[in-house]
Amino acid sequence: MQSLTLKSLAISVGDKEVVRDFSLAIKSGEVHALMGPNGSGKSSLAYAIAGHPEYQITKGSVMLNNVNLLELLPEKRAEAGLFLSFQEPPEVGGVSMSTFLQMIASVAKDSPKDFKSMLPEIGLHDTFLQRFLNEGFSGGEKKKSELLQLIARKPKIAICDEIDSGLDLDALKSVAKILRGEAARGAGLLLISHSPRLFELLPPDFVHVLLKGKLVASRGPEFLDILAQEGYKAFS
């Protein structure tokens, strides 16, 4: 069984602490929702776990199974089985989507090789694969690009930062279906959002609330109804 274990994390950007005393364990097949208002530290947490140099983990530990991710460069964390979909993925001119996906798939066990057949399900034309990576993509297209990369990589643990933003209802249903399939094959998912739309289609096993850099609540999926009625003000 795969697991990502975060213990007592403190994260700083420059001289500002943005996350403190954060602990969480994600196991194979589990779907975790991490929610909170803008500026609560959700993206900072994701970037720090992935090894972004601007987000420094000053305390605590990050273990993927028995591998200490804090000792690894970002690319080695990915090789160990960690995947991060970015909230604002970068544009890479000169590299086609097809080339990039095939490169990812070449190092992943049991990765699909025919990405063209997947495009209609998420509302993309087959010419999408010939476009340069994220270059000129709409917000929704960038999210779909990240989703295709997730499918290609077949990670042990996937952290998705607002994978639902910019998507219409049909695309959101497709995203939920694909993420459900990833969890079914054994991937642990941490889905970051400040909206419950995705979780209405993909009920999480656990719901966590992050406010001002502090994990203030962790409960079951029924917690979504409470949040819908009371919002985050119940914890402020």
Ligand SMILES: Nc1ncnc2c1ncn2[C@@H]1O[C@H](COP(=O)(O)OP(=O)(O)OP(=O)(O)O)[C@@H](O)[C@H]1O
Second form
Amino acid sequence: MQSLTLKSLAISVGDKEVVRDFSLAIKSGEVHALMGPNGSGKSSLAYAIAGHPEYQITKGSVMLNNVNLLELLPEKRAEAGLFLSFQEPPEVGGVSMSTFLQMIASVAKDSPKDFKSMLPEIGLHDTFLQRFLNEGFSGGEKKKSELLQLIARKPKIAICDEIDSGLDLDALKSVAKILRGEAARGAGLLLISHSPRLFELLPPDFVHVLLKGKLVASRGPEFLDILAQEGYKAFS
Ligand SMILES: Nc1ncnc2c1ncn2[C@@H]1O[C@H](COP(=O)(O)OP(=O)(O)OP(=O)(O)O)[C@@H](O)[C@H]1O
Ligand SMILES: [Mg+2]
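In place of the form predicted on its own, the structure of the form predicted in complex with the named molecule is requested.
What follows is the entire complex, opening with the chain shown before.
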């Protein structure tokens, strides 16, 4: 059983506190949806957990099983089993997708080695692997690149920040299916998204709402319909 346990987190960017008193536990095989208005702190939370230096955790703890992630550099957090897919993945010239995926897969346990055979399912051409990481990729291609990295990493816990944004209708279905498979093999998923469609294809066990840096609701999947109809006005 794997678990990511976040306790009473406060997160600052510069001198601005963007998340406060945030607690959540994500266990093996669980799918958690994290929703909330633009600017509520979802990406800041994801960055801080992954160890981005601009997003400082000023209070609280982050444990992956019994490992204190706050004592580890970002790459060691990844090696410990944490994966973050970015809302806006950076472009990295000079490193091909193929080289990058093989590099990630070589340090992960039980990772697949053949990425070429996965490309058709997510609507990518063979030549995709020869291109430099995210360089000139369309919005949807960047998300597919993040998904391939997730598959290569075989993480214990994956935080996916709007991995569905920009995906076409068919790709969204394929990505949801792959993520369902990740949860079925035992990964815990924290899926940040604005779109109820993703959660129709990939039903969450829990639905959380972050508003102005605070977790204001955590409920079951039935909450999605209420949010889709009423938005966040009940919380503001
Ligand atoms: N590097 C930064 N410098 C300054 N302010 C920042 C930085 N990163 C985040 N913020 C601010 O922190 C707040 C939370 O931003 P964040 O990106 O976490 O929101 P979000 O919930 O992910 O929004 P969205 O749904 O639009 O992606 C916002 O007010 C944002 O402007
Ligand atoms: Mg965001």
